[in-house]
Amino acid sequence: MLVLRTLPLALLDGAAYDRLWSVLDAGEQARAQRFVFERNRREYVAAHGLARLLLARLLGRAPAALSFTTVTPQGKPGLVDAPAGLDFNLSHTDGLVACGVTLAPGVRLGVDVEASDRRIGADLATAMFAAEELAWLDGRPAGRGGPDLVAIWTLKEAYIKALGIGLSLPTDSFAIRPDTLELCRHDGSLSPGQDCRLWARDLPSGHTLAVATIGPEGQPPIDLVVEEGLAGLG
């Protein structure tokens, strides 16, 4: 199972914000208060509160009682006393936060969301994308300066987050085909016997969602369920 819940910040009224704030622990609340800009504070509270509510629903625990740690040297978050097979990942961008959770044994998860109209410069794409990705872009109507850059960008971010190694992995050392959702080259970032699966969605909120899982070869298909808002959580 792979469940992903999105929360457009336009839905975050005072009551919803207070609810999310109330489930954060003292450390999270202190960190939220250190943000200079209100927009960044709301994104943080929304993302971490959403993660607590979603994990609590799936695990049958109290949201405020959950305790988090890091599970990789690069700081990927994990849950203390997590059941076998649990992995989760957060993402946020202008106007949206998202949390994905998988309960598939041996599977790691990465999630990324971006505004669909975000403009990524052609120079940045040339510097950071793989040769195969640039060749695909060059065959698209808008070339390296068009909206297809967001599709590649989100998929690459999701893959890196699933690996849990952060930007220590050069972004041009692996290649993804956004039209076929295929990891067509990984240059050893996957271990022998591992497989990567990719999903992409255009969301009603005007954002692009990408999800990557890394698990054992031959794993059963994983269905992605995408939900929106706080209904049914806590």
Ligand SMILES: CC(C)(COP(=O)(O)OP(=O)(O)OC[C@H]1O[C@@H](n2cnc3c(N)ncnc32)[C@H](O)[C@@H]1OP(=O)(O)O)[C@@H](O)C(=O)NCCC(=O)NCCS
Contents of the next structure:
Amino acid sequence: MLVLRTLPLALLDGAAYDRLWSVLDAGEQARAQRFVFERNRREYVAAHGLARLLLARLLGRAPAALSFTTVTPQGKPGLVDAPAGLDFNLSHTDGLVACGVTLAPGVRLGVDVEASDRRIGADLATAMFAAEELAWLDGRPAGRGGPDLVAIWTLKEAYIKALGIGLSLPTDSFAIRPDTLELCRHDGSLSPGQDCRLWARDLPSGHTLAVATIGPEGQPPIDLVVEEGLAGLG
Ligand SMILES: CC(C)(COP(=O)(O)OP(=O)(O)OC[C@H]1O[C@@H](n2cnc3c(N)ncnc32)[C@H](O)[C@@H]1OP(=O)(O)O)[C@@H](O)C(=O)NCCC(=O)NCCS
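Having seen the form predicted alone, could you give me the form predicted together with this ligand?
Below: every chain and molecule of the assembly, starting with the one above.
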């Protein structure tokens, strides 16, 4: 089971913001208050409040009673007293936050959102992307620019986040095909017996959303209906 919820910040009125703020713990509230820019504070409160509400609904717990920990040395967040098989991941970007939760045994989840029109320079892509990805981009009408670049970036980020190892993994050590949603090279980042499934969509809000699951070989393809907003989350 995999659920994914997005929250466009445009939907976040005062009452919804206050509701999300009220479920954060003291540490999260203190972190939110340290942001210099209001925009970043809203994103943070939205992402962490959404994660609490979604996890609480799925687990039948109170959102403010959840406690978080890290599950990898590079800081992937996890839930204290998580039921077996639970993994979640959140992402925030200008105007949108997203949170995914899986309850599939042995599956790790990564989620990333980016503005679809994000400008990623060709130089940065050349430095970060694998040779296979650059060759694929060079065959596209926009070359090393445009939305194809954002698609690859977002999928790569989701994969890194599913692994939970951050940028300790060189981003050119694995290669993704955004058209077939295949991981075509991984240079040992997956253990024997594991494989990866990838999924991506352009959202009406003007963002690209990517999801990666790493799980037992033969895991099913990602089948996902993206829910939006806070309806039904209490
Ligand atoms: C930290 C990182 C995991 C994601 O960063 P990001 O894309 O800038 O930010 P996102 O909003 O998508 O994700 C941040 C959230 O991921 C979670 N996270 C943090 N460390 C994580 C890790 N090691 N693994 C998975 N998730 C992690 C946290 O919930 C974090 O939110 P918080 O800071 O509010 O607690 C990491 O991959 C990174 O630094 N990326 C930089 C971007 C980059 O160079 N990408 C290369 C693509 S080719």
